[in-house]
Structure formats: C-alpha cells, structure tokens
Amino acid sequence: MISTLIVDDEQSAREELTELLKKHQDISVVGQCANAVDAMEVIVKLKPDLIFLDIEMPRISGMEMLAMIDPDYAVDIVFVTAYDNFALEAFEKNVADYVLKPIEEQRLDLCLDKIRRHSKSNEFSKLAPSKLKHLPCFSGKILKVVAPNDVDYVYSDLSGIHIVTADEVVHSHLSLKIMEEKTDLIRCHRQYLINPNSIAEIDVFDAGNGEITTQRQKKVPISRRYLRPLKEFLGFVS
C-alpha cells in the first residue's frame, strides 16, 4: 500500500484528485492539508510514500516547502500546477513526476504507474530553495508564519521543536537540522541554534562551555563541542 498525502490549498482540487486515487486499491490516502504547517505535522508523523504537492501555495509554496523536508527522508514527490511553464526538464529529473491541473485520469493513471515501478528517492532536496523565507509554526491549533530573522533562538526538548521571538514561543515541525542548514541560525548546542543577530555577550565557562546572553536578557548555553566555531563565526578567535 502506498500512503499518499496531499498538499493543496484548493479544497476542490485535493477533494477531486481524492477522488481519482479512491479508484486504485493500492493508494491509501492518509491526508489532506491546504498548507505547508499542516503538511509537516502530517509528514513528521506519518512518513507518507507519495507526495502530491501544488507548486503555487499562498506564503509557503510547494517550492519552499521541499526545503523543509528532511533530505534524508526518502519520498517520491508529484507537483501538481496549472501552470506548463513549471513542467520542466529538471522536474522530471529531480522529482517522482507532476501533473497539470486539471488533472487528467490517464496522466493521473501513468504518473502512478512510474511511481511504482521505482524506489522512493530524495531527488527533490535537488530543487529545494538553499534558504528558507518563513518557518511553518502553531501554538496550540492557531498557525503562524515566522521569518527567521524575527527568531532569537530555536531549542529541542522531549515535548518538541520551540521557537523563541521577541514576542512568544511558539512550536514547528521542522528540525534544528533543517533550520541549521537553511537559515542563518548557527548551532551553539545539541539543543539550541541561536540567531547571531540576538547575541549580546558570551560567558566563556572554565569548564570549557559557556552561555549566551540574548539581546532581550535570555540565556542560551553553549556546549564545549560548539563554543569555539561559535567563537570563530563571531570573530572572536584569532
């Protein structure tokens, strides 16, 4: 069975192409979401086989949402558009296959017949934005947007991912891997990237780690592993 979930922010498009997969028994819809914060919650949880993303989203597009993605996940993508000018070459090279909108039955039929003749893949990561414009967040079931240079820092504890602002704290799905390597947040312990931006002084420990004073008087530690290149990206190390 191929778990499939669907990423568009059109009710009637994901409720038609639901429809189109009710017709082949190997394709077990998992879900349905209409924006990219409801998508990474279900993809976290479910690791889905397939994919179906639409390309043109309001604020996080299909595009910058393959950039939040785990590339280590292995996930056959479809894009679904209306628009020919993304069916490129580089799509078929980099994802599983796309479909135009509306979506014809027989291209549907194809499409899934190429996605079960090979293994799922992370080819996508190829077309993926090398950064990311806004970090999908929720507190409780309201969703937020964060640009990530309004974060001050980003820490992991068993309850989850938390984003701190000037403003709140808030939740994301995204892992301080993905926001390491596609933000400017730099990594100053296994649990906490911090935004350069908001580093008032460092305390240099004897013990070899240390501890960030944020600009609005929050500590953040510093491991011994990451206090040096910390150090070096600040210039403070000769």
Given for the second form:
Amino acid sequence: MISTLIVDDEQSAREELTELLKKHQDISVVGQCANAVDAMEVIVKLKPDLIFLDIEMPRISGMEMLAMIDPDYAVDIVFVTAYDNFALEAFEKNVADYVLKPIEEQRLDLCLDKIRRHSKSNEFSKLAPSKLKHLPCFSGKILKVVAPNDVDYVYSDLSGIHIVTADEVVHSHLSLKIMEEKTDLIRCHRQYLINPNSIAEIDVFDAGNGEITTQRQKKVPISRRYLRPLKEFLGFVS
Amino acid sequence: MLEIFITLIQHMGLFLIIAYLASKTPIFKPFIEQSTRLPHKILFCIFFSIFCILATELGNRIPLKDQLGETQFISENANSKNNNENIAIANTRDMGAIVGGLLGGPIVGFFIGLVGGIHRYAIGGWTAIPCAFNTLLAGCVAGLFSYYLRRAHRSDLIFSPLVAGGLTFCLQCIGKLVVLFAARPSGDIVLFAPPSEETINLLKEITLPMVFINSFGSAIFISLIVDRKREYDKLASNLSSQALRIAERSVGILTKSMTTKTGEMLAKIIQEETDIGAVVITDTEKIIATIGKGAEHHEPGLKIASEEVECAISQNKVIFINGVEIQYDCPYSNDCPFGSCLIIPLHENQKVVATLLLFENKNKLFLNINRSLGEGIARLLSNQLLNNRYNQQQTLLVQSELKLLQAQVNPHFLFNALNTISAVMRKNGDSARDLLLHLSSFMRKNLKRDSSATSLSEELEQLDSYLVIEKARYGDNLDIVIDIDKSLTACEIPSFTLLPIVENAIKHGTSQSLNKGQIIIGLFQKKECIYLTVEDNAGLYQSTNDSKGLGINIVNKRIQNEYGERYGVDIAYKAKLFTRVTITLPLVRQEHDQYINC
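For the form predicted together with its partner chain instead of the form predicted on its own, what are the coordinates?
The next block holds the full complex; its first chain is the one shown before.
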C-alpha cells in the first residue's frame, strides 16, 4: 500500500482527488491538509510515501514546503497545479511529476504507474528554494507563519520544536536540522539554534562550554562542541 | 478781431487736415496706443515740435499799436529783425504743446514746449518772452496732467476731447494773464507792474480768438485720434470675433481624425466665416474636402497635383500666391476661377498631416486680413489635431490597461473555477450546473466590457457571479458579507472597478490567510459621494509590493482620469487584522435607470 497525503487549500479539489484515487487499490489516502503548516505536522507524524502537493497555497507555497521536508526522508511528490507557467517549466526539467487541475484520470493513472515503477527519490529537492522565507508554526490550534529574522532562538525538547520570538513561543514541525540548513539561524547546542542578530552577550565557562544572553535577557546554553564554531562565526577567534 | 478769428480757424483747419491725412498712414499708429514707448515719444516730440514751429510761423503777426489805437508804421528800410520787434503773434502753437504733452507725458511735453518756446523767442517781438514761457508752461502742465491721469488709472481721460479742450482753455487763460502782467512794449520784462495800455489793447484783440480756437482745436485733434482708435479697435475686434467664431464652431469637429466628413464641415465653417472664394482641405496625398463656388473641380479624392501644395507639405511652411505677380495655376482645370491662394500646412507633433487651402477669385484681391486669419485658423486646427491625438492615445491607454486587468484575472480564475466545478459535479450535479451558469454569465459580461461607465447594479451582478464561484472554491474558509444600500444601485460607476478590488482581497488577502477568511463589501452614500468598501480580515497588504497593487493602481488612475483627483481608491490596513480598500466616486445616477424606476 502506498500511503498518500493530499495537500490543497481547496476542499473540493481534495475531495475530487480522493475520489479519483479510490479506484486505485494500492493507494490509501492517509490525510488531507489545507495548508503547509498542517501538512508538515502530518508529514512528520505519518511519514506518507506519496504527497500530492498544490503549489498555490496560503502563505507558504508548495515549493517552499519542499524545502521543509527532511532530506533524509524519501518520499514521492506529485505537484498539482491549475495554471502556472513558471512552475510547469520547472517541472519539465526535473524528475518530479505533476498533474494539471482539473485532473484527468488517464494522466493520473500514468503518474501513479510511474511512481509504482520507480523507487522513491529526493530529486525534487532541486526544485526547493535554498532558503526559507517562512517558518510554519502553531500555537494551540492557531496556525502561524514566522519569518526567520523574527526568531530569537529555537530549541527542542521531548514535546517538540519550540520557536522563541520577541513576543511569543510557538511550536513547529520543522526539524532543527532543516532550520539550520535553510535559515540564517546557527547551532549553539545540540538542542538549540540561535539567531546571531539576537545575541547580546556570551559567557564562556571554564568547562569549555558557555551561555548566550539574548537582547531580551533570555539565556541560551552553548555546548563545548559548538562554542568554537560560534566564536569563529562571530569573529572572536584569531 | 474777426480777422484774427478767421485766420486762426484757417490755421487750425490746415493742421487738422494734415493730422487727418497722417491718421490714414501707419505713422499715426503710435497716437492711438495708450502705452508710449521711447520711439513713440521721439515721434511725438518731432511731430508736435514741427507743429508748434509751423503754427508760430503761420501765426497772424499783429503790429504794436500806440495808446490811441493807431498802428505804428514800420519804416520801410528797417531790417527784418527790427521789423519783428514791434509785433505780437496770434497763433495756435500752444495747441501742439498741449496735445503733445497729453499724449507723450511730461518729458515730451517739456521738450515740445521748449522747442516751441525757443523758436518763438528767436522770432522776437515784444511779447516773445512771455509767449515762449507760456508754450513751455503749456507743454509741461499738459505732460504732468497726463502723467497724473496715468498714475490715477484714468488714462481714458487723456483721450477725452472735453478734457483736452478744458485744459487748453485754462492754460490759454493763464497764458494771457502772464502776457498781461509781464509784457511791455519795450520788450522788457517787468513783473507785477500794472499792465500797459498796449498790452491791454493787444489782449483785447487776440484773447478771445486764441483761447477758443486753441481749446477747440485741441478737442478736435484729440477726437480725431479717438475716432481712429475706435476704428482700429473695431477692426481688431471684428477680426478676433471672427477667429473666435471659427474656433467655437470648429471645436469638437476634429475630436475624431480628419476624414472627408469632418474636413467638409471645417471647410464649410471657414468659408462661411471668412467669405473667401473657396476652401479646400487636403491630407498629405489627396484632396479631402472642397467648399466654395467654382471649386467643384477640386474634387475630393483627387491626388495633390499642385507644386506649391507639395512644397508646403514637404517644407512645412505657409505659401502665399498673391494672384498679382504669381497666378495660381490650377492643375485640375483650365477654367479655374481662382487666381490667388494661401496654402497652410496643418501639423500634428510637427509633422504635416494636412493642408488648408484658401482660394480667392481672379478678379478679387486676397485680403491681408484673411491671410492672417487663415494662418491663425491653421494654428488652431493643428492644436486641435494634437489634442485629438492625445485623447486617442489616452483612450488607447485606458483600453489597454483595462485589457491588462482582464487578462490578469482570467486564466487563473478560469482554471480554478473549472477545477472547482469538476470537483463539485461528482457530488452534486445541480450545484455544478448552477456554478457553470454563473461562470458563463461572468465570462460573458467580461467580454462585453469596454472602457465606458456602467451601473452599479450591473457591476454587482457580475461580482455576484464571481463570488458564488469563489465561495464554492474556498467553501467554509471564505465568508462573504454584503452590506449595500439598495437605493444606490442605479448609480454610475466606471466598469471593472469593484471586481479587481474584490479579486485582490481574495487573492492577496483571505486566500493567503491560514485561518478563516472574511470579506465585507459595503456601499453607502455620504453627501455627494458614494463609497464602496472592500475589507478583508487577513491584513496582509504590503504597500511596497508593486505587482499586487497594480490592479488597484489602474482602478485608481481610471477613476481620477474620469472624475478628478478628489475621487479614487484609498487603502487602510492594520497588519494581521484587516485591509480595507475604499473607492470614492461622485454620485452620478444613470438617467436610463432613473427612467425605468419612474
């Protein structure tokens, strides 16, 4: 069985695709999401084998969402779009498949055949932007989008990933690794990323570790392993 | 005394005849102008100085009489100088100084007075000094008086015969008093002594004729000038009113480009107003229109054959064939009745696009007035052509902007709508059919649109179709509230105004919101304006992003183009809370709809 996630901001489009996929015995639709934030949650939780991804979505486009998916996690992506010349050109050059809305059954069959034949790949990451402009977040049931520049620091604990901004703490399904790679946040601890712009002071301890005090008087630990790279980054090491 | 009267009247008549003749020549032009420039002043000085000298020379020489009233006979062998010593001169000299002073101002008056006075003094005679002084005084006083009137913004009084006559009268009276108290038969000047018998005798003879003839003469001289002035003004006003009439009648004819029809109308107007033989209008290749008797052989559609016209077009210059030295040689017919012709190129952006030909019959002279008028008309028409071109481009611009707006919308909207409908069809055939009808109605109205105004109700109808489809697409994620004052739906609105704003609110507003979107559309009236508001709850408006603002910018520009700067589109927004676009329009009810409402 191929577990499948449908991400589209239009309910009717999701329903339509679900309906079309019902004919294929080996496809099971495990979830439907209306936006990238929800989708990231489901992807992290269910790790589907196949994602039908709409490009035009609120705030975070399908393209940007690609960049948020953990590169180690192999998944097939099929783009779904109504009308976007630019995107179509991009698809032609790459392995990622696409279907046009309204979806033709034959075209969908062809697309699924291709997926069944080939092993999952991460080639689509070529399409993904190298830097994220938005971080999908949530706080309770409210979905939020935070710009990387507004982040003070990010940390992870058993309950998940937490993003600290000037006025709130929100949560995200993005991994620290993705955020480290695709934003300007830098690693200072196994569980912490810090925005260099928010550093006010650095205390260096005898044990070889240290502690950052942010502009807003928050404390962020620095582990021994990351102290030196951090100091180098900030220009302290001769 | 009667003899003196008659002589003086003769002199005055002579001077007035000279002045009248002069008034028929261009030399006279400075006299009728109120503003006096330096060349004019010099002309006045020369003219009136000659006047004064002539008046003195022609003056009636009166020999000195003794106490008994007997003429003292001058000895035969006395030389001319001695001859003069015993005479006084009854003359019209002061008239020149006064009129000159009035027309030319204090400096001119002083100069004329000085010249006249010196000349009088040089002749000699026992009244020479007081008389010379009087002339100088008259010139200066008249000049100062004229200066005063100009300063008091009453320069119209300078050209009043009554004022000139009165002034001369006063100055003459003063002059006679000066003579009375200052002149001595001996030729000496004795101030404030009782007048001598001889002086009294002399004054008895000359006072009345001189005072009256001079006053009368000044008044007539000024009235002569006034008459000429009126004549000139009338001519000028005739010309300008003729030009204005043509301008008035031709306004609007050229709002469309030059065609046979517009050309004919124009030619007709020009022919009627100038009463010229014939008027022909050509474009750069052929004749467009011909009006005028005997000009029928200049048939519209014929190729331009005359060398002069070709020359006027290629060199962009006015060509005048006066019919005297050069005859107009008609290339179309040997029996052409026209001898003179004025060819004026009409240009648009410095490029010749047409010519205006004015013809006059062989036996008639081509009036100079018509010539300058023709050139003026050509300038007027050229401006109209330019204006017309500007308007055309403006319209084109608006149309293409409108097309751009429509093009921006259609593909995305159409694909999304079709997609939505195909999805709905599986679940509910009826509502899919309904959506299709809305889509077709929307598209039909979109096709029908041009740049003209439409009624709000029509705009709202299309918006309704649009919203039904968008609502189906976004489902529960989009909430639309419409709060509209129904009495205003007959109002006029530029087509394609509301829709782009609502589209923007959905495309860049609610559809970008991760949470539920709401759009509130309002319409209300305040004073003489109607306000259309479109508010979304996303609050994602970014003023820096040009591409998103393009639709709104075009709508704003179109409204301001149509109704003026007071109206247009305003944007209020609060980040993450709302974006509110307000369209302000003048309250214009569509007459057609009002009629239906009745």
